[in-house]
Each structure stands twice: as structure tokens, then as C-alpha cells.
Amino acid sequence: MIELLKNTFSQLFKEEPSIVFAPGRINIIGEHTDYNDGYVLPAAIDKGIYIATNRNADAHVNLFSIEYNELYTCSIAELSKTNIHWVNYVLGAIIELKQRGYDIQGFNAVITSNLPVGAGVSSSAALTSATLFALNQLFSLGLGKTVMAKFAQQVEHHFAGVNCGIMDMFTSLMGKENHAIQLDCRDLSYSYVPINLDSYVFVLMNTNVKHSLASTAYNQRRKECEAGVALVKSKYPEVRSLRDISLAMLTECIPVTSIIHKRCFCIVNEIARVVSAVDAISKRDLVSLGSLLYQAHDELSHLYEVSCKELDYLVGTVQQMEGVMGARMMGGGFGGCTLNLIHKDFVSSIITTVKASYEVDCKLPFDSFIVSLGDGAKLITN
């Protein structure tokens, strides 16, 4: 990929670029907890976005995507949202920096990726993080990774219309090889959690159901959580978010039959599951970890209602198979991938079996890949 980037850049712009990389991520557990001030347990993976850049003298932004075979050009002085999805994340990052007073001049960029788009591995966060990291290097802005993560989150809010938490961007920038990150989304304190899965590996199974986190369903869940907090806060004024609420407080303040109770019940449990998962990982207790994955999927599907029939099909299918320790939907939901903890000796046979049944029963293509845990955003070459 590096050689392809260099060659493409040279053909288009006749110069040598610098190259940066920002990864996608998996989230081991802790879904929809980030915007509720909870804990998450993500990890950067060994696949991501590569961007080659250099400055130009014509005060223009020239962007080329290898995957889309598409060139976009605009004046650095006249940036605005476009109808080209991938371009918006790059322009959004530039605008976010310029609005904060950072001097961004004209530049050229070539972008490529080995991340599946729409699979729940945060390709958009990786693109935004890679762009900010590249511009930080190119224009010597002196930004720290945590600051870049906050800026990247604002790009999602302002340019993609997704009122998301900070987990995806933080992980793309701050990841560490063979570690997960236990991140406190309230104050961004974090610790690295060494991951040793012994003979097991994480496998992503892609439903190939494309989801859009800008859909009303995602933002509606956030509103429902906020409504639950407001109800509890009326009796417990010290409460700031679902992070502060116990199950007993929920039951006391919100009717158990209501939609709001269902949503909040899931998230309060999910925040607790992150703590339990870290404990299980530290003890190398993969049986407990697998059980937590199944519990998370069940509640995200039936209480938070962010799954879909294809995700449920994949989890239900592997749950009956030898060699699978645990599985759950991963990401915002409504499609994308399942995360599966599988013994390496069974991976090939399980994938073959699941692919055959999924493509017949769900009438969609199936693909999968093993993920390794890698580093966050980094400079590949000057």
C-alpha cells in the first residue's frame, strides 16, 4: 500500500510525499456508553487509512482517493460541505482547524485504505484522525493526540451530523499494539490493558448490511438516554449522566415497562460490563469474557434495539458452535460486523460453515477477517 501511495502521488503531483497512518478499531465491550460518560474498552487494529501529503503553492486542496478513483479540488479559502461522503471528512477536519485559528495552506493528498466501509470498524473516524494527524505533521501545528481526538469528534458532529462520543477517534489516535484502552469517557482518563488471548483470536464477521450512524435511530437513542437521566435527576439532582445511575435508581424513578427504562437499563449494565471485562482479561479468564460478550449482544438487541436480523443471525449461529467463546454485535449497530472470540484451530471451519448458511438464509454476501491489535496514528515516512 505504501508503494501504491507513493507511485500514485508521484504520478499526480510529481513530488515525494510524507505518509501517515491511522487505524480502525474494534470495541471489545462498552457499546453506546461513550456518550453516556461511561467506560469503553476499544483497541486499534492493524488495518486503517493511509494518507500521503505535501504542501503546494497554489492555495488549493487537491484530494485523490485510490479506492474511489476520484479527484476533488477546491480553494483553501472557500471550503464547504460537498455531496461526496469521503471528501467531507477531510474538509471537515480542515475547517475545524481553521476555525480555531490554525494556519492551513494549500496541500495535496492521496488517500487509500484497507478498512471495510460501513462495517463498524470506524473507517470515518480513521479518515478524520489520519487527516488531522497528517495536517499536524505537514504544518507543524503542535497538537497532542488527545486534542486531535476532540477535534475529530467535532468533525463528526458538525459535518456528518452524528452526535457521537469520542471513543472511535481517541482509539484511532491513541492505540497501542497488543493492548486495549480502558477509557473513561467522562474525563478522558485511560489505561492500557494488555491483551493475551492465548490460543484465541478476534474475528470480525461482516453482515454487509450498510448502516449510517447519521440515521435518526442512533441520535434517537441518545435522546432517550438523556430523557432517562432527566427523570432520575428530578429525584437525585447530583446525577449528571447514566454513569451516575444505579439499577435501583432507575427502577425507582422510571416505570420498568417504558422504553426509556429499557434503554437506560442496558447502558447502566454495559458500563458495568466494561469493568468486569477488564477484570476477566487481567485474569485471562476468557470464559467470563465470552459470557459478557453474549450478554452485551442480548441487551443491545432486545433492550437498546440497535441490532438487526443479520447481526442476530450471526451471533445466534456461532453461539452453537464448538471453538467460539463469545460473540456480539459491534459498533453503532443496524448492520456492520459481529465481534467473535474464536479458538484459532476452529476459525477456518467456522468461517466456511457460517458463510455458506448466511449467504443462503440472509441472501447477502459474507466476509470476515481476523484482527490484530495495533498502534494508533503514526508517521510512516517523512
Second form
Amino acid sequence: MIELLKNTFSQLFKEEPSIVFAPGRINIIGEHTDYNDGYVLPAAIDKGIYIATNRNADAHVNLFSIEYNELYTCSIAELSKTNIHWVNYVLGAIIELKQRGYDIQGFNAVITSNLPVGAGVSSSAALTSATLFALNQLFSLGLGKTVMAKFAQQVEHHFAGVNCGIMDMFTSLMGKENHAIQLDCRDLSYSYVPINLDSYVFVLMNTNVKHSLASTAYNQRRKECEAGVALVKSKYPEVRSLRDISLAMLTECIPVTSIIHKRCFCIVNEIARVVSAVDAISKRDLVSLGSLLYQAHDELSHLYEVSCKELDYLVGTVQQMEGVMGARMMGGGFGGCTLNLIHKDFVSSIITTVKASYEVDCKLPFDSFIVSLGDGAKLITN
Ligand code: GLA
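With the form predicted alone done, generate the form predicted together with alpha-D-galactopyranose in the same format.
After this comes the whole thing, all chains and molecules, with the earlier chain placed first.
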């Protein structure tokens, strides 16, 4: 892969590039908690985006994507949103930097990826993080990884119109091999949690559902959480986010039959589940971890309503099977992957069985992979 990247770069631009890698991510637990000032427990995976770059003297940005076999060129002085999805993340990163006064000049880039797109493993955050990390090197900007994560989040807000939290970019930049990150999204303090699952592995199962309304529904969920906070605030003015709110406060301030109550109830529980999951992992108590995954799925599906019938199908199917400790939908929802905690000896037979039934019952292709946890963004060659 890196050889192909180098060769493509030298064919197009006749020079040696420097190469940066930024990974995709899984999230063990803590869904939709990042924009509620809560905890998340994500981890970088060993698949991601590679970007080869060098500076040029012609004041242009020349971008080539190997996967899309597409070249895009524009002047560094005239950057604006295009109708090419992948290009926007790169241009968005440059614009965010330029708006903050960083001096970005012409450069060439070739991009390649081994991350599935739309599977909920944050390929867009990986692309933005890779671009920022590469530009930081190329133009000696002196940016730290946390600052880059904040800039990458702004790119998503301004260029993709998704009012997302910081989990995906933070993980892509800060991940550590064989560790998850317990991140406190209120102040970005974090600790690395060693992941040792004994005979178990995490497996991603891809529904191959790409929901076109996902970003609208995501922004709407965010507003519903804010509405819940406003209601509680009228009685408890010190409250700033769902992180500060208990179940008792919710029930006191919001009618229990309302949608807002359902949404907030799920998130308050989900924030607590992250703490319980870290405890279970540190005690190697995979039974408790698995049951937290099922609980999370149940509430995200029925209360937060960000699942879809295919995600529910996959979780419901594996729940009956020997060797499965837990499963849940992962990421923003409405499609993408489920995360499954499965005994090594059962993985291959489970995958075969689930694929056969999913493809018939849901009439969509099924794919899956065993997750390995890798490092965050890094320089591969200079
Ligand atoms: C998407 C967003 C994240 C996070 C998850 C849900 O991946 O980009 O910020 O909110 O959904 O946990």
C-alpha cells in the first residue's frame, strides 16, 4: 500500500513525499455522550488513511485520491467548498488553518485508504486528521494533537454540516496500540486503558446501510439533549450539560413520557456505562462488559432511536449465539457497523452463519473484520 502510494506520488509529481498515517476508530462504549460533555471509550484501529505530501512552488493544491482515481487542483489563494466529498475534508482543513492565520502554501498530496467508507469507523475524521497532521509537519506549524483535534472538529461542523463531538478526531490523533482512551469530553482530560480481552476479540459487522438522513437526525438529537438541559436548568441553574444531571433530576424536571426525557435518560445512563465498562475491563470481567454493550444497544435503539432495523437484526441475531459476550450498534447510528465481543474460537463460524442469514433477510451485502487496536496519527516517512 505504501509502495503504491510512493510510486503514484513520484509518477504524478516527480518527487519523494513524506507520508503520514491517521487511523479510523471503534468506540467500545459511550455513544452520543461526547457532545453532552460526557465520557467516551474509543480506540484507534490499525486501518486508516495514508497521505503523501510535499511542498510545491506553483501556489497550487494538487490532490489525488487513489481509491477514487481522481485528481483535483486549485489555487491556494482561492479555496472553496466543492461538490467532491473527499476533497472537501482536505480543503476544509486548509481553510481552518488559514482562517486562524497559519501560512499554508502550495503542496501536492496523494491519498489512499484501507478504511471502509460509511461503516461508522470515522473515515472522514481520519482524512481530516491525516491532512492536519501532514500540514503541521510540512509547514512546521507547531500544533499539538489536541489542538489539531479541535480544528478537525470545526472542519466537520463547517464543511460536512454535522455538529459532531470531538471523539473521532481525538481518537484518530491520540490513539495508542492495544489501548482504548477514556476521554472526558468536558475538559479533554484522558487516560489510556489497556485492552486485554483474553480469548475474546472485538469484531465489526457492517450492515452496509448508509443512511442519507443521518446528519439531520444527529443534529436533531443534539438539540433534543440541549432542550433537556434547558428544562433541568430552570430548577437547577448550576447545570451546564447532561453530564451534570442525575436520573432523579431528569424525572423531577421533564415529563417521563416525553421524547426529551427518553433521549436524556439514555445519555445519562450511557455516560455512567463508560465508567462501569472501564471498571469491568480493568477487572477482566467480560461478562459485565458484554452486558453493558447489550444495555447500550437497547437504549440507543429504543430511547435514543438512532439504530435501524439492520443494526437491530445483527445484534438480535448474535445475542442468541454461543461465544458472543456482547454486541451493540456503534458510532452515530442509522447504519454502519455493530461492535461484537466474541470468543476467538467462534468468530469464523459466527461470521459465516450471520452473513448467510443477513444477506437473505436484509437483502444487503455483509462484511466483517476482527479489530486490532493501533496507534494514532504518525509520520511514516519523512
Ligand atoms: C459520530 C460523531 C461523534 C459521536 C458519535 C456518536 O461518530 O462524529 O462525535 O457523537 O457519532 O457517539
